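In structure tokens, one chain follows: the form predicted on its own.
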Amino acid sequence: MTMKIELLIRGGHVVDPAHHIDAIHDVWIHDGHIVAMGDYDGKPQRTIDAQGLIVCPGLIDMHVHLREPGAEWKEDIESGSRAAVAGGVTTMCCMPNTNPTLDHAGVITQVKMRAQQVGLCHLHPIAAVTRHLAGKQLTEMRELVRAGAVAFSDDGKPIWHAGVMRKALEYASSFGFLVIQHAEEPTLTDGGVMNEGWVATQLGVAGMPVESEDSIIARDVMLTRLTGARYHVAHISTQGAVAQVRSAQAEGLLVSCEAAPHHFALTEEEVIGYRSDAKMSPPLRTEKDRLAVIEGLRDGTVTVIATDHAPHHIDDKRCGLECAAFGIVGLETMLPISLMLVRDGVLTLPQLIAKMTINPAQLLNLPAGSLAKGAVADVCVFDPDATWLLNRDTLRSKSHNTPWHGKTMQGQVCYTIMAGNIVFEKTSNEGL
């Protein structure tokens, strides 16, 4: 890691939704913290000319799979951190489906220590709800929080057993812990590889119906009402799911949800041609579902954008659609894909940035997502108009499973600053 210096980000358009800032300002950083915005009697050791650029809090991705420990050939904490900062992300939350599972305090500690050694990105583990993700015995939640866990999920697998889910929500509600659900009824999706519908029929493959997601959320909302717990739906993808979360929120239940960029940017038609890079869980849905997720983002039902970054080795994706692994990488494409919501008039730029900064920070009680005086200097500086061609071979992730290979992106990160250190700087040959 480089030495912390006095840094001036000059003349940028500062967008800090946490403090309703949306104006041209200078941002001063000293000793790893924000010391001033505007006039300041400092002597910067380095100045970043941010004229024409957006300056915002470092992005937060609350849903990533880093594969360490246990599958480091797909991704590890260092390669995932390099991908994150290239995408403007300074804080990540990693899911527990590793080997060993993040269900023991020692493993949580190991992951946090490894991230500190890498020193590129803040990393907060999300611990397992059940031992070994088996869906049976609850983990020692308080012990895992003491070790550094910020929430609980069996993501990668649903918590399908209603009795286990009730116990998890009851215990979590006693301490205010957040339970995150991968909403899927596995008896409805067994053998499925994509959304159930005309595309799956045309390709001759088994489908995964929207009812698999909707039914689990309906059950969980009832259990949330019973227990008073904090409940969060990961990577929401269906019209019915968004409607159920909206209704639960209107009732006053502590229910929230996130959307992944691929679910509001792509549909099931992306799989035509047996494109395994468009295979994910939950799957890409119909245009009706995509528009429902966008409406949820617009009206505030969906408060967070998170990637579900799921790296896989090429051998896991180039083996035919039916046997290919679920998931895509997303850390380096989250910002440009999400900016389409601003260009299309769905969200203002501050509204969009809030869904990737202060909203997940508040949901998880993280000390991040703000450019307030005294805050840790996690900053993203990006050009919203820059265009660049996505080449999978230039991604910083170890894995290159992306459906956006060969497509033009609009919006590019120029600098990422983590705790006052410039951890990413765009080179002159990046972009079109």
Given for the second form:
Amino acid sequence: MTMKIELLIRGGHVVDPAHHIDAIHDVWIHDGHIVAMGDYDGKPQRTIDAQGLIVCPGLIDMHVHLREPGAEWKEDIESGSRAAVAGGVTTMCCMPNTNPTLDHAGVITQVKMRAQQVGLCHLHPIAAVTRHLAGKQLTEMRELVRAGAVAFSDDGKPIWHAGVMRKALEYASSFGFLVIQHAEEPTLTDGGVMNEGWVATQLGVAGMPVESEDSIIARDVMLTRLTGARYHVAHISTQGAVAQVRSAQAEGLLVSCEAAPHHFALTEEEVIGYRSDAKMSPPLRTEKDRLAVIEGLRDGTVTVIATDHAPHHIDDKRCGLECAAFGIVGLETMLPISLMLVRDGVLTLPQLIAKMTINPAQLLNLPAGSLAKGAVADVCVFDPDATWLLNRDTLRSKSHNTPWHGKTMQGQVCYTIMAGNIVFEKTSNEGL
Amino acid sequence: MGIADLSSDDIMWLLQLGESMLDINRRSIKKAPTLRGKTIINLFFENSTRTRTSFEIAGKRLSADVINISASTSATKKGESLLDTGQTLAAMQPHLLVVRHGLAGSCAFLAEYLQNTAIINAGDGSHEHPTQILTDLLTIQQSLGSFEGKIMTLVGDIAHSRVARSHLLAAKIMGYHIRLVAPKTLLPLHVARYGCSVYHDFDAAIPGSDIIYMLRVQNERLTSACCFPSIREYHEAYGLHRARQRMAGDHCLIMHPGPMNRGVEISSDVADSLNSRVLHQVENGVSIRMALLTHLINANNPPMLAHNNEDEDDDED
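Requested next: the structure of the form predicted in complex with its partner chain (the form predicted on its own having been shown above).
Once more the chain from above appears, this time first in line as the rest of the complex follows.
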């Protein structure tokens, strides 16, 4: 008997790394879930013609700053969700450096509820490791997880105090929770606005040495060995950091890391001309570091790509390099920038998609990242070859702090489907 | 905006113009009508007596209307941004803004948004101090005749010095060689890529020097930032005193951008010695700034030092 079906994605090249699918299939969606892949006797209400397009699980970005609550003029959950789905992202994990910080169950619940009201993108908060991100007293991790937190981080700030970090790792790992570190030794980066090196020397600005990142990771790897904890390095950016994570993994420690597109696509040279849209923490590094991050992505040391989407108002960026806030938006550029890795032969397309779907899903135990029958129908349909011009004024994010303004992107999201609903559809003038 | 924007011909031409201004400064009636009816705003976000005064005198001797705005009286204390201050002043239609600001790149930043206002960089953070360097070059030219192959030994807090960065760029353009002298705590990373030599031992750098250029030491920077343990030890290791001047020989010029800390980076007997060019630098500073003001405002030239002017080289002949 022919079933009534809500949505058919027809004829697309399905890439579902979780199930090693890399072939042309029809994808049938009903009642918010995947009902079948391949032949199915159904009568769809709507059909998306995906011939020539890639159909993959909705992307996961496990590192975003949505600024709500507390700084809604930069971004809020609604604008952040719109930016996400425009970038093919259907699941986000938001960082706790809001105001108030995500260190109490009530705030976690509020953030989750707001995302549900918006209804565009799944949102899983990452809660603070320490109260008020002050680096002193641990948060009530068990209750935060019950409220919906999926991991812990003081991101934006490092967990600097070695004793506190040890306790955090011990406590979190007692219950299987993941601790995510913003790896930065603050006494080495004090006053720094970019990578320490030749470019900073010429610009006459203080730098942040790679050692600030490497030294914290070296310490944390020792503490991970001591505690048996699960430890994840956010936005890895240096050659030394990648090497340390690689050797910790070889040793069998539960150490993982993510890389942000800007760290494998750009270098410190981007800052020349005092460009505040190339200012972030950790900073853009040298070509040697960029290539090391790419090698980490290639050999599997770096399992996740995440954006560190960090919206800032133009007033916080248009004030000279040394005054400007750290961070760039990334949700809408993650896919096209990352596809560079496939074009350059670093990764196969399934390998790349895995780093933005099933890998973060497994790391954080999220109900997302695959197109299995019965799974929630989060799907990204994109054209890997289409080129378009990035204009920061057309970004969905409230903030427009991107270093790629005016650059040509290759790879364009055509449809984003979240829980069976088409939440983004490319319009004909998209990217013009 | 910076020495980096200039060619060797630009610099030689400006030095020549500066030299010609010396006359006005030395005669009894120190006024020329060159810039009558022109408005110059000195916008100083950092304290500076000599640079600001030098620009003010330069403007006034050329009959321009000069307005001084210093950080203590400006709206920045009330939270107004650099950009707003710049735009507000630019809206008053001055012919030229002279900007000193504590942030590197601040002048380039202003120039980006104030496209119709000429701007002179009077020092931007630790980045560049181009008018000081032109002043120094005029002083060197007067005493040594040329730059090619000359050795300048530059001593002190290189890491935080805009004077050092501008000299490192100028040395490449004009063909003199720089020996940097400082402990590693006062040197920025990869500084040797400028093509200079780097010494930690002052005495080793002295022989053969044509110029010893001492940078001002900022006490608070040295001790609070852990760059140096004490003024006493600094003077012993990197201070220029009589014995070191003797090692350098009679021909060697002593320079300092001022203000000097006597007894810290330079001892009084050296500062006041025959070979000291410190006061010549000050005098030449006025002439060079007169040359720049004349060039930028009067010649109907596109602003030569302005950031977004690409074909400045064509205007010199």
